[in-house]
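To begin, one chain is listed below as structure tokens, in the form predicted alone.
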Amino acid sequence: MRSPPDIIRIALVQMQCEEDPALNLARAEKMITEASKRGAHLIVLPELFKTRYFCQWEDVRHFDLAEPIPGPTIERMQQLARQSNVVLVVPLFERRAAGLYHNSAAIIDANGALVGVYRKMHIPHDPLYYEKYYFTPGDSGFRAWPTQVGKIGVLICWDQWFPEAARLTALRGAEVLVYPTAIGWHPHEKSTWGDAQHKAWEMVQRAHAITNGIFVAAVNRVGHEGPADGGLDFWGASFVCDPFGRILAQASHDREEIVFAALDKSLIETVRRNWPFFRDRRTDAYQELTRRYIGDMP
């Protein structure tokens, strides 16, 4: 295995998802090919990229959308990674066994090897985000996978809001933490809460980059899905930030595009020397973090 490059050229595929999974797969392949031709080393697709966001409804028929890992989609992506010489993060609705399904992401190395699968750990259940109906929480913990471009950590969407997940992934040695995402506005709330919701989403991930001294990249889908008088407006705005939390590149709210950024891994060392948060952690004092709540304890 060759030495990882000092600079990772990352590309985030912000795409609109159709009803037909075959069309979404073809669109993703086209955008991956374009990104690789433009020099990307690491390419990340959005959460559940192959389907519309079906979790707006509880419908047993939607389980038919799931597929195994490895399976047809991942095998095709392995071929594409090998042909294009890129590392891919491919989120998918995974059928692990009969009645056992996960919201997952496959990590595929530039030689086409399937190096790992991350299964979403935090599962939401909110209006139009009925994920607990479909997904079993992941059971493999928080990982960072060695690839030809460096150690890549993967978390998925709702995981974004939990500092423990980002910290444990960083402690595993992740240099880049990627968040495949499907997040949007309820149209009737957008005028009142939309700006604050988006800013909070962006801010918390930039904070993960700062407190852990790593690069963070979040890739979202875009467009309206669901009924015209309801549904979700996926807000796009995919972005990459550095260990200072500075945004290096960001997409629009309303169109498909590929977000490119160059990640100079030497900045991780520079930031951590000056902000040595890992050095100053009080690992002897955090035991209560494993409790659900401690405000009602003596």
The other form holds:
There are 2 protein chains.
Amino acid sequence: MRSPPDIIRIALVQMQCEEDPALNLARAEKMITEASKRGAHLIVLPELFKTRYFCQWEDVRHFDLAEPIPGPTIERMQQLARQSNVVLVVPLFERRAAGLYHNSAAIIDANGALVGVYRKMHIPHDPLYYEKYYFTPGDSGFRAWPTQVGKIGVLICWDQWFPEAARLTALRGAEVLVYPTAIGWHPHEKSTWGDAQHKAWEMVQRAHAITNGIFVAAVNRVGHEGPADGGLDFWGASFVCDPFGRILAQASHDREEIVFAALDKSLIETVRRNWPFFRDRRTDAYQELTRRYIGDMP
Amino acid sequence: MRSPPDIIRIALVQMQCEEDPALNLARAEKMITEASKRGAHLIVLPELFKTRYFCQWEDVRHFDLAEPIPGPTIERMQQLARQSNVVLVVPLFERRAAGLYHNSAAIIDANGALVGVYRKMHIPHDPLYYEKYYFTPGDSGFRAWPTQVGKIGVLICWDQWFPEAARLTALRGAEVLVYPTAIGWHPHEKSTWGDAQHKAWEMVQRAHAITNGIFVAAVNRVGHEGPADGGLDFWGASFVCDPFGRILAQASHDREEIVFAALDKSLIETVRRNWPFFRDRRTDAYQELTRRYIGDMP
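Requested next: the structure of the form predicted together with another copy of the chain (the form predicted alone having been shown above).
Shown next: the complete complex, the earlier chain at its head.
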């Protein structure tokens, strides 16, 4: 590719994940190839796209699903990135060492180079999201990686809820912040809380776009996984929004699809000039953000 | 009043501000009395409620509008709080010393005690919002004040856009975070940007409620101020939302009115148990939030 284009054509691969990792990989490759043919420069897969969301169960055998980075999957994706001339964000269950596993994402440039690895910093652990059993919290910090389409920030799922993560990624110079995700409803809660949960998820990420003056994209999976009388209904609804928080494109709640959007980077400059939050941050008064709680101080 | 009630009955006084400060004060007192009679425990006035939004002009004579805290207005409000048995948040253009002025808010308990003064930390300075001329950035830090209805966090207007401010206030134990505000449209921009501006403003504050698991309330003024062919159209739309970001009550864009809502504090516990962001914050990885920018680092 050329120097960073003024317009990034992004594609989000909203997919359903099968039991067999080989099928998921093949499907992801097919969808990446399609997105590339339809003009995408930057293509993002959902969190842990190669497997079922195995964190519904705490089972030591699931560690067999992990792979090193680089490793077979990432090397194959590097080849695909080079062939298709696209930047890829590829989430993976990473085996970093014996007994040391991460929920990670590889950032692969359009020439096939592995630019970096983001390791999920905030790890959830709640009913059917038993991630603290599998994943060591990342030590990658919050970063933005230079690629042929521009500086890309990557955070993963639970990170979505932490404004600190979005802010630090933006301060690193990210122009677009992508969130590979696996979030769904508990079927028994869906009628009572489902709408509010989805709305809150979307709203918080759009707020990150606004408060930081950057593009934000979330890529979720779809479909039911787990027992018929329980499990999780992944809610899809992958979307892209601009630095004003306006949604540019959005997927359904229940279908596999590719979400396309054109990100005009000049909007970052325009929005930040008119709402210059970076000018006015009180960097002298934020030290206590590194504290756990201060409400119990005298 | 008694010990902090499980339900806080809040009232937001959305008002129009006249040229004459005495009229604004009288109107605020009348609306506070009405809100109290209708059952409010906590009543919040809009930013700089006693004056026109004079920051549209840089004029040295406007410093005459400032008052000390405590001073005539705050003492009168302390009396009213005691008489009506309500907690009040009273914004004021504060003269702290010769040549030292703040955009402040007094927190007055239901027994009339002056519990604290918040001094706006983030100061804007953009077309028709020339606040850096008048107001020294606050040195109060981000606080939550104990009152007879519970712990109240106070931030002012431009602070709304900074997740750091909301987070630090929540970490101090705030149960409800109130934002006295004076925000409006530039009439010439209204048709192009107006809807997106209002939506972004609302969304960012609802996101603070979600990411911190607290109630949030914004109190704006209404009406046009300034020359007929320019000036600002203050957009009202004062609202209260719950820790899930759901709007409980919301005012019109163009009328004086009092917004009432009942805040059930038990929802804070429920929401935070289900989305335990405070459990998972990476306090070890947030140091660089005190930096201005790090995107130019190697």
